[in-house]
Structures are given as structure tokens and as C-alpha cells.
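Quick heads-up: it's one chain on its own, the form predicted on its own, in C-alpha cells.
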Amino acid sequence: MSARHTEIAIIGGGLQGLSTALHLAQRGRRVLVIEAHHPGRFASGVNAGGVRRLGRDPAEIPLAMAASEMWHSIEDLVDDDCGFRAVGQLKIAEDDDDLRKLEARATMVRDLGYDHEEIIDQKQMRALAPGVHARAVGGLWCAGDGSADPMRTVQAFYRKVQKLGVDFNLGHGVSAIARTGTGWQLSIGDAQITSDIVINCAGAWGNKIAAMIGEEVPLETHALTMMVSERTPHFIDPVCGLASRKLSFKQTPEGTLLIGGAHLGYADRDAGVAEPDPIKMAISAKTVTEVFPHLTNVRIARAWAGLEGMTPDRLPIISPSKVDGSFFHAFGFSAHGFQLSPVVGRIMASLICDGTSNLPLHPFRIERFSDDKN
């Protein structure tokens, strides 16, 4: 049985793991990333690519603001623009009740000291989203948000960390973790890896890894679905959503329509399989044609799904372990971790190298689940 040692082992080669590896490598740490498949295989490379501050849980806003700054200079970080387009994000109010809901949201955000979300009227909304149905009355707008290409982003981070000397162990997952006198021993296939520090970035498998060291975390596995249309003439720039219905909608530079909205498919974590639900896809397509009637005859080219770990409160776990100070967690991003990934890596590097972070992490501590039981 082969054995090797590393200073820091990161379990999971999605964007959170790659970003963490990048920031640690930039600070001179020796890092090994362990990935059971290939980088970005499940959630990171197959999502909608939303880069948004719009609609964030208040606890996430400070992180999203910091991440936004990083996205606007992402090429400096990973030597690639990742297909990032700062086209803005718009949440459409389909009636007066929707508008009141969005106005309340905008007021709440202002009361927290932020001004990135603003109410726009019907005329402004139609200028941003031409073709929207006649009943829509306004919206909530966030300039500077936008989208990026998920798989291109994964590949950019992957190439960058390789240039920085990060090692990879691909094709086998971690089957056991044990505490040793000087660190941790990880069983991976027929190999044993010892590491001084371990970081759990295992996504939908994050709670399984946490359980290996005695930390129980409630985590559901969801198959979040997407579909893409044939090419159609360009008509819209911003990423669009709705105030009261599920929809994530954008037109790519190539003219295709990328459609999501948190509709769930069929998830089998043990088999590593995620499949779309045709009925849910039909609902999503119907929503698009109701909001943009001129798209009624546009054909769907394909649909897919990715596996994502969802916490009960839909907030991620970004935290040292409560069991041991040399074990850390960054998982459970609940379908909105893509935009956060650059700053999450910086946070994890700060926690490990400095013992602290300049961003508020209390809402993301792993102890909150055991606290709820007391």
C-alpha cells in the first residue's frame, strides 16, 4: 500500500476546493487536492453561472460583495476572464404584489447599509428586458452582477493551481479519515495520505466527509436542472429572474437561452447520478414562454442536472471543525456558491494561515446545527 504526505489536503475538486488550493498555494503552502472524479464534475461545472449579489441572504451579502470585486478582476486571479459578463441581474415584478415584495427587499438591503439593489419602474424594466409580457410592472435591478461560463471557470482555476504547483489525486474518493499523532490519515483507494491539515470541500458529499470525523451535519442532495435552447436572435443582455416564480434566464453571446430556476430532477448521490425531470422541465419552459411570449416556438436543445448539497437554512458551512482545529469545512453552498467561490478560497486561506478572516463568518459556523438541538 502506497503512502505519501502533504501539508494540506483538500477533499473535493470543485470550485471551492480549487479556489482554496489557489489561495493557499499563493501563500506558499503545499497542497494536495483529492477528487473522486474530475474537477467540476457535479455542481461547479454544470450550473447557471450566475454571478450575483441580487437577492442574497443578508448573511451572505458581505461575502458576495467581496466576491464581486474579485470577479471584476478575475483574469488577474486565474489568467482567464472565465466568460464573465457584467450585464446586470434583474428580478421582474409580474404584478403589483410582486413589486411591493421587491420594494420591501430593497428597503431591507438599504437598511443594512448597502445600495446595490434598486427598484426600477416599468419603462426601465422593459428597456432592460424587451419582450417581457405586458402585465409586468417593474423590477429589482443590480448593476455589475452578471454571469460567467461554469466549466470555463473550473478549467481556469484548475490550470492556475497546476501552474502554482498544487498536486492532484484524481479518480478515487476518500473512504476513511483517522486522526494521527501529527495530523490526519486519509484512505484513498489503495493509498494512504497523511496531512497536517484537511479541508472538506466535498460539495454534496460534504456531510459524509464530516461524519468520518464525528461531525453530523444535515445535508440534502438535490439535482438542480438546467436546459439550453437552440440559437435565437439576440434580444436581451441581463440575467433575469422573477419575484414569485422559479426562473433563471439568460441569453448567451452565442444566442442560446440558458434556463434554470431551481427545478429539481432525480438525484442519486451514491451512484453519482443526476437526471432532469421532464415534467419540471416542461414547467420551466412554460414559465419562459409566459414571461417572454415571443419565444414560444424556440426549441430546447438539451437538458442536464448537477448534484448539490443543500443545508436546512440554505446557508453554506464555512468553518473550522468543532472537533479539531486542524480540520476545516467549506461545503453546503445550496445552489448559490458559484459567485462566492473566489472569496471562499481567500477566506479558507486566511483561516488556516492567519487564524481569522476579515469577513463575518458566524452565520456559517458548523456549530449552528448542534446549537439548534440545544
Contents of the next structure:
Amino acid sequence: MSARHTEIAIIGGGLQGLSTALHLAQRGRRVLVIEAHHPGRFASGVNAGGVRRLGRDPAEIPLAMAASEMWHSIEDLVDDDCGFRAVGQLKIAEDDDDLRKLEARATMVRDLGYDHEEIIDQKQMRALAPGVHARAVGGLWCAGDGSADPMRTVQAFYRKVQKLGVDFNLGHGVSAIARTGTGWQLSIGDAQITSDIVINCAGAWGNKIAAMIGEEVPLETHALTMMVSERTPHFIDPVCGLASRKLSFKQTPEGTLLIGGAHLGYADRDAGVAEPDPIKMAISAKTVTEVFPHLTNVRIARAWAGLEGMTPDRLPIISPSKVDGSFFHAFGFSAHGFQLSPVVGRIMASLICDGTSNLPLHPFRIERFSDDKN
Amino acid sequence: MSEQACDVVVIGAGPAGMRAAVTAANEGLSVTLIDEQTEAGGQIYRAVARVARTRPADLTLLGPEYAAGGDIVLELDAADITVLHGHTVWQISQDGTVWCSDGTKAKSITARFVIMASGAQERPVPVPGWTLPGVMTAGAAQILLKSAAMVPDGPVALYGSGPLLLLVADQLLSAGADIRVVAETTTFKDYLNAAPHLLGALPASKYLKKGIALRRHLKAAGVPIIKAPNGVSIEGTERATGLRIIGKHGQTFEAETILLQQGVVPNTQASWQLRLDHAWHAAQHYWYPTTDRFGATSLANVFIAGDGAGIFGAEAAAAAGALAGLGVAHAAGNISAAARDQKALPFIALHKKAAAIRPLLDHLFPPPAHILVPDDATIICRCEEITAGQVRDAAKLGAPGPNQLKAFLRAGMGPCQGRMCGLSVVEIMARAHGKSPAEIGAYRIRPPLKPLSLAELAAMDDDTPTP
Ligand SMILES: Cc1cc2nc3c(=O)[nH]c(=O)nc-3n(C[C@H](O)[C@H](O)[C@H](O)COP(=O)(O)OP(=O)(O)OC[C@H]3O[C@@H](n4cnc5c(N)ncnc54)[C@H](O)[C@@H]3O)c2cc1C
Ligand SMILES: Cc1cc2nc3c(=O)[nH]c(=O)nc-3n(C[C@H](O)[C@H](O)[C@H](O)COP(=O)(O)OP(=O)(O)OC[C@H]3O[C@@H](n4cnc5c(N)ncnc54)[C@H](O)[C@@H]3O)c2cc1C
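What would the structure be for the form predicted in complex with the partner chain, rather than the form predicted on its own?
Below: every chain and molecule of the assembly, starting with the one above.
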């Protein structure tokens, strides 16, 4: 029985895999996406949908800026607006120490040559976030940021790549990878697929795939907890965070409140299970009711957690493999890969088609972990 | 460290939970019994102690089965059990930590074993117009009667099938309601399918006799019991005004209150949330968690008793409760397997006797197709007002199962987490994809099992340990 052949195999049908498939297909490449479950089953489908440049690690700012531009015309890319709303993102200073911290951040970003993050005073902050407790003094504001609907985004990317002729192999994961004379052989259940080029977009499982070709990458699995409330009357537009406490907060167009903040639940990567921790739900509820006291009687309808791969420096791996030039990695997005996804695909397509990218990728190279050891 | 720790937490103070709690306590285990109701009794014996105390005459109209519940409640009162009434369980962790709230403050109780006895819920009956004011389930009307002595004003129509339909009609009639019609979905074919199970039901013939007596009593009072195999639609724009029978001789019955009843199904939100193994009941079209005769589940520290593990009725539920109490007592090391098996004998016999009627009932009162897979225009998800047609369309667009629906629709994403639409969604998607419900699967259920206010959550003590 001869193995099925494809030019490029992408392992993982999360947003990074789908976006990579999209850009490669647009550049005329034959692509097969291998997804163990269904597209968006994990982080990409269950995240908070935050489209945020605000507060990014300096290394990520160039990518986030490029991605932001793509979000503002996301319909051109995937024929759907993905529920993207440029409502802005706001980090609230709850006291003067917070404000000093945010001011230092704003200065640092400005010194790097960017002007997307600006300090706003108490009055401006209150106008953006009505109902915030009286002690809050100001904030750091990023207009043009916002949020999108994760599931809808996944569907839009999925539909678009199908339209572009990308093939899918759903329901079984890659269990082994072997080097062949001209490329790679991937084992998927009982079947084999051969491919000239392989791209590892396996999210929290990315280091398992890397290990299959002998590349060791430290990666932790986190279960990030989210809560959503019943519908409540509209009162706020921007996505809000806090300068020194864990919170990510927004009101959806339906009126539900979406509450996150990277509180950790229980993760079982092998079983594909993530569960919220009730204690963290309580901490999260306490934070929300302290920041927005008028919300105390709003009821939580559902909490969930999503699995995410976290690197030691909390930066993703976007890199050719160090063992072989026809193998590439894009995983470990460390809780903020949703916003980056449109540009990650473009970068991967450039790496493969042009051998280089015009964005600075040095901080994301896979070698950095072994470098550190030396 | 935890707020409270005990050997066993029992969830639900119906016949199964009360009996499980008493049995486990009698075997020397420390037991906490939690129920969201303010008094013990569960569905069938709801408020029985208070009714006996404050309006004893109503015991007669509610019937001897109801009055019998008073005995278990007395046993519960006499036993050394911590009872938390008015506490809703909103999450069960696999390690046996049970998270609940009294409506003002959430808390957790850590137990070596959990016995879930959270009973059944009525099967939602999505027919055209079922979301209009004036329409409710027969069980909801019964709850009002039991706990608040409330009887609907104005004309009443009932629709559906099964023992509870006739029971509620009869209880309401005795309480003075103006019942205009009982419309039944049962068909001649259902009788044929049920006939082979008649012999097996003889040990439980008292239930058969009761059903015949209810029917006779209703008819004697002049209540028409008619056949409505093709379904009904509910008339009215602002609120329900009548029940229209679909069919050649379709009539409309004037009614301000319309009560729907199409049997009860296990309340599986908590068992799904715990990711226990479940199976699909083909005749009655519901999920149930798989258990052994002691209620042991696929998780070693979690047991289930009563209608939550499959619909067998109150007497069987009480017996199953005793069996689960014994099962836990053995698992906890308090009694030997031989002692457990010995003590179990009478309860196994009781369960068998009470359950003997089920195959007959299951086949006589199957949920009809027009309720399982409603027509396109009928709403199935009440929280988000989503129709059966929208679910079909999403299936066609590629949603393989309930959990992928949310990429297309908000079905199941409202506050009830699919408690209302879950079975309809499974059934519709199974048909759309030509698969079995077991292949399609169920909604993933997440905490909280019932909505919980931010204030309640925020009030939870920090020192509760992370399990
Ligand atoms: C709760 C939560 C909230 C978040 N909020 C935000 C936010 O507001 N803003 C933001 O920018 N980011 C956010 N993130 C992060 C963001 O969701 C992720 O960084 C991003 O979705 C990662 O995409 P991915 O494609 O790398 O991973 P995934 O979506 O996890 O996709 C990886 C895929 O690989 C598949 N796979 C794994 N192993 C195999 C195998 N052996 N064979 C085949 N397939 C395999 C998996 O099934 C999976 O579908 C959040 C994450 C979570 C969990
Ligand atoms: C509305 C309704 C009315 C019924 N009426 C009758 C009747 O009149 N006659 C009859 O023979 N059968 C009736 N039944 C069938 C009934 O389910 C069984 O006969 C019997 O009550 C089953 O006993 P059980 O102990 O398994 O569950 P139940 O008696 O249902 O007891 C379950 C208990 O668990 C509690 N509970 C559930 N979830 C939670 C939670 N998350 N937190 C805390 N507590 C919780 C409930 O409050 C309830 O008290 C009725 C069923 C329903 C749904």
C-alpha cells in the first residue's frame, strides 16, 4: 500500500495551522492539514477572543502591529468579519502605583518607536469604562485593539482554506514522524502520509511533535479559565484589564460578560481535558465585583478552561527546525496567539516560499532554549 | 482544612438520596445530604412533611403514594446526618469535592464518596407555541400544587403521554381545576409494541391498576381523554388561549393553562460534567450514566442512585438509594462484601419488583417523533430562541455534534446549558447525519451546573483548599 503524498503537511488545525494553510494556498502550494480532532477544538476555539497589542512583550510588537492591520481588514482575508470589533483595549490603574507602572510601560513602548499605547486620565478612563470603582485613577489605552469571536474566526478560516483547495485529514493525530529520502513520513492511525515539508502547528502538543524528530523544547500545558455570564444590559465597550491584578473583561454584543485573566485550572494534555478550578472562579468573581461593583448580582452561566502551550519565556516558537530545513514550527503561543494568528500564517508562508520573513523572528527561534543552556 | 469534610456527600433529598443517606449513616459513615429545595422529599414527596403538618386534608387528594413519603422523611430526621437544605450543588470535582451555594455564599465540602441522587427532569415538549405564557410542564403545575396549594384558574388542557400526565390531571381535578381535555400521543402501534411486556409487568400490577383507576376517575368526571398521535399546536399570540389537535378531525380546546408531559428523563448535567460513562436508552430516548447494581459508576468514588441513573420510579429509587448506601459503606471499608450482599437482598428484590413495570411503560409511552425531531419552525433552545430548523441547517453546514454547534449558533450556550434543548439537539443531529445518538454525543457540561451570581462566588472563602 503506497502512502498518500502531499507537498506540505501541517500538523494541527488550530488557528495557526489554518492561517498557515491559507497563506500557503494563496501562494499556490498544495497543503494538507492533519488535525487530531476538528478544527478549533482546543485553544483556538475556546479563547477569550482578545485582539490585543496592548501590553505585548517588545519582541512581539512588530508581529502584533502587522496582525492588527490584518484584523482591520479581516474580511478581505477570510470573507467574514470574524465578529471583530475595534472597541479598544484598556488597562485600568487601580491606584497611583499602578499608574506609575503603566506610565513606565507607555514610555518604554514610545522609546521603541510605537505610539499605539497611550496613558489616559481618570476622566477619560471612566468615560470608556463606566462603573469602575472610585479608587481607579487612570489607564493605558490602545485604540484599534478589540475583540473577535473565536469560534466564528475558526469557521471563517476553515471555510476559506477549504475554498482554496486545502485538504484535511480530521479525527486522527500524527503519532510518529520518520525522515525519508526526499521528505517525511507521518503516521496517522494505521495510515501513512508522505510530505516534502512539514509544519508543526500543534499548539500545546507542539513539543510532542518536535520530539518526534528529536528536537527537545520545554513547554508547559496550562488550563486557562474563562467564565461567561447571563445577558445583562449593555454598559461597556472596550476590553478591560487591570494593571496589577489578573483580569480580562468584556461585554459581548449579546450582552454576556466574558471574564478571564489567565487563572489556571486543571490540565490533562494527554486526555485533552481542561477544567476550571472553582477557587480561581471565586477569585475572578471577587476581582470583577470589586472593579465593577454594580455587577454583583449578575449570574455566571458557564465556566470553562482551554489548554495552551506555554514556553519558559512566554514567547512562541516561530522557526525552522534546527535539525532539518524542511521542517518548521509555529507553536507555544503562551496565552496570546489568537491576535497573532493572521500574521503567523503569512510568516510561515514566507519562510517556506521565500526562505525568509520581513518580520524580526530572532526572538522566536527554537534554538533559544538550547542556547540558554550553554 | 476544607470548610467541611465527611465520608459521604449525598446530593438530592428525594427517595433515593434520603434512603442512601440513612443507609450510609446507619453503617457508621459521616454523611452530609444536600438539596436545593427548602425541605426534604424530592419530586414525588415534595413538601410531604409540611403538607402533613399544615394541610393534612391535601394528603388525600395527593394520594397514598405521596403520603407514604412521610415515613422516609421521618427516618431522615431521626438519623445522624448533616442536612443542607436550600443548597444548590454547582460543581462536583472528580476528587469528591462538592461545591454548593445557599444563594448568598458558595462553599465546598470534601468527601471520600459522592452519591448523586439528583433525580429526573421532565422531558421538554417542544411543540409549536410551547414558549407562550400559560404553557408549562405538568410537573411544574404539580410542584405548585404540592408546595403552595395552587390550582390553575380557568380552563386547563393537558397533552403528552405517560403515568405522570394522568396523575397530575387527576390531582388537579381533585383540587378543583377545570380540566377540558387530556390529549394523549399514544398510538395503537404503541399498544402493540408494549403488549409483549405485559406479562413481565405483572409483579408491579398495582401500578397498572392505578393507571386504570386514574383513567376511570377522569372519565367519570367528564374529562375527555382523546388521541392526538399527530401532535398539537398551542393557539395564542400574547399567551396561550387553546390547544389545537393536529389531524383530520382536529379540534381546538379552549384553555388558559396548557400542561405538557412526555415522561421524565434522568437529570444528567452533573454526571456529564463529571465525564462519567453514559449510555443511550433506545426506547425512551435519553442518556443515563452506566452503573452497577450498587450505583457504582466509571469513577470509583462516585455512586448514583434513583431516577438520575435511569427512570424506574420512586419505589425503585428508594431501593437504589439503600443499595448505593451499602455500596459506599463497603467501598469505604465499613462492611465486607458478604455483609453488603446479604443486606442488599431485600432491596434488590424491591427494586426488581418496582422496576418490572418499566419495559411496559417504556414501550407504551415512547416520545413521539414530532416531539423528538420537531418541525423546522419550532423553537427548541428557549434560552437563545433557536429553532429545530436552525440546528438542522448547522448540521448540514458541517457541525458534527452538539459541541460544534456553537460555531454556528448559540444553542445550548444560555443559562440552562442545554438542559432544555440537549436531547432535541442530539436527536436532530443524529437524524441529519444518519448516525446514532451515541455516536453524536452530548453537550459538554461545565460548572456552574446552575447559574451562580458573582456575589455568591466572590463570597467563597479563600482558604478552601484547591483539590
Ligand atoms: C482560555 C484561553 C483564552 C485565551 N485568550 C486569548 C486572547 O484573548 N487573545 C489572544 O491573542 N490569545 C488568547 N489565547 C491564546 C490563543 O487562543 C492561542 O495562543 C491560539 O489559539 C493557539 O493556536 P494554535 O493553533 O497554536 O493552537 P490550538 O488551537 O491548540 O491548535 C493546535 C491543534 O493541534 C492539534 N493537534 C495536537 N496534536 C496533534 C497531532 N499529534 N496530530 C494532529 N493534530 C494535533 C490539536 O487538536 C489542536 O486542534 C487564549 C487561550 C486560552 C486557552
Ligand atoms: C417534576 C416531576 C414531578 C414528578 N412527580 C411524580 C409523582 O407525583 N409521582 C411519581 O411517582 N413520580 C413522580 N416523578 C418521577 C420522580 O422522578 C420519581 O418518581 C422519584 O421522585 C425519583 O426519586 P429520586 O430520589 O431519584 O429523585 P427526586 O425525587 O427527583 O429527588 C432529586 C432531588 O435532588 C435535588 N437536586 C437536583 N439537582 C440538584 C442540585 N444541583 N443541587 C442540589 N439539589 C439538587 C432536587 O431538588 C430533588 O429534591 C416526578 C418527576 C418530576 C421531574
